[in-house]
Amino acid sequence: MTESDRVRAAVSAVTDPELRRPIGDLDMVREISVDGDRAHVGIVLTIVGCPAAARIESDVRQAAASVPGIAAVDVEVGVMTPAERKALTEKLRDGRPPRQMPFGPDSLTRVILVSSGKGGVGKSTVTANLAVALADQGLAVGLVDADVHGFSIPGLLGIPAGTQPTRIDDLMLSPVAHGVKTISIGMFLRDGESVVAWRGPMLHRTVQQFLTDVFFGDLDVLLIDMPPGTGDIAISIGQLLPHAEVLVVTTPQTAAAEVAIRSGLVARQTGQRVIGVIENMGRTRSPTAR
């Protein structure tokens, strides 16, 4: 193996932080040559203004410099052509046609809806914590914030305001926080805009786009933070994901528990399976309490 081959192998193993795949597999590595102890490395990014550009260039430089005998590295950064981007998106879809949802009944991804009968019971907090806990166990986790009118997942996961998905043609790459790939309508609102005044058709189309146009890659678990109640989005997701499992969140109050039952009943009517109920904000009596 020549020095150029060793540098290519090291650079090709660098992971794209958004796509979570080696850049060699993504056809992002170009010409590589070695002149004495100096390596010249060419790479291409997916789009102009790629938010991960600085990190990728830094990781490529470090990878090339780690090869024995290399003392200096020159990195030339370019951008994919439209034809190359098209080939990349086809590779990422793994043969799946555009606009087709990858989380159907034959998918290996476990889809869990976290729902509640009413707001204010800590449903989104439970969803965010569950997602991070599963990611910490080594699972590939995606999170869809389907609570369009009351979105809170970006804030709970610490995703900075103004963070938007990167677009590669008709694919969106979801931001990653704490190891969780996340998408929310809050990422698309303009500065100062905090209210989403949409009705049924717009809500259905938004949720559908989250499930079809966002590239999550191979997931072990997809969590969906549902809006409270049994409205349009619950019905839409029941149609799109009838095989999904449902986790109901409630609080000890009778009013919350009664409406939580309705949420579970709607899930059953669409063919979904309720896998558990979480009672949040409950008090635990001490064994020594009188």
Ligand SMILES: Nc1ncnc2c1ncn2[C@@H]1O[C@H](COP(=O)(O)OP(=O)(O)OP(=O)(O)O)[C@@H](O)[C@H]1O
Second form
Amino acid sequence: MTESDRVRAAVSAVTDPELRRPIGDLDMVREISVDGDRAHVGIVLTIVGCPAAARIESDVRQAAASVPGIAAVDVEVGVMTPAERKALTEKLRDGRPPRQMPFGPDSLTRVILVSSGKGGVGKSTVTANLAVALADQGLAVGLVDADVHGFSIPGLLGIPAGTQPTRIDDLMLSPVAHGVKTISIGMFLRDGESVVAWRGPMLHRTVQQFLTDVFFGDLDVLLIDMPPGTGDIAISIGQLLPHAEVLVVTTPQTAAAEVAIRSGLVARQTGQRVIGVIENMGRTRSPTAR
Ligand SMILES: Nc1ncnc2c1ncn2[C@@H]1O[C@H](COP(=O)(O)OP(=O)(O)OP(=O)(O)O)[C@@H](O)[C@H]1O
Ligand SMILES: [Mg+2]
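Please move on to the form predicted in complex with the named molecule, as the form predicted on its own is already shown.
Up next: the whole complex, starting with the chain shown before.
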């Protein structure tokens, strides 16, 4: 192995923070040469103004500098040509045609809907915490905020206002927060824009786009934060993901058993299966309480 092969291997292993794959696999590494103890590394980014550019460049610099014998690194950053980008989006889709839902019954991803009969019982809080906990265990986790009218996931995960998915042609890359790939209508609304007037068809289209147009890559688990109750969105999701599993969140006040039975019956109508009931906000006795 020559010195430049070693630099190439180190640089190729750098992970693209948005696509979550080594940049070598993404065909983002170009010419590499070594001149004495100085490495010249060429990389290309997917799009101009790629938000991850600074991070990739510094990771590449660090990776090259970690190769024994390399003391200085020059990084030259370019941008993919439209043809290269097209080849990349095709590769990322894994042969799947555009606009096809990757979470069908054949997919290896476990799809879990977090729902409740009643609002305010802690669905979103539970979903966000569960997502982060699963990601911490090393699973590839996606989170779709299906509560279009009452979205709260970006806030719960600390995603800064104004954060938008990066677009590579017709592919949307979901922002990643605490290791969780996340998408929410809150990332698409500009100042003053509101979704309060949206009805069935608009809501259906939004949820469908989250599931088809967003690039999540291979996920172990996709969690879906549902709006309260059984409205238009629950019906749409029932049609789009009939094989999904359902996690019911309830509180002691909402008569857990009754809610769980009702949710189980609703889920059964669409073929979905209730895998558990979480009683949230139960009273915990403090050791000093009398
Ligand atoms: N275990 C908990 N302990 C204390 N507070 C909690 C707990 N779980 C949730 N909360 C609080 O309860 C409120 C409602 O939680 P959350 O928004 O997660 O509920 P939700 O079921 O998603 O509501 P909605 O139906 O409006 O979507 C929030 O203020 C949240 O911080
Ligand atoms: Mg909620």
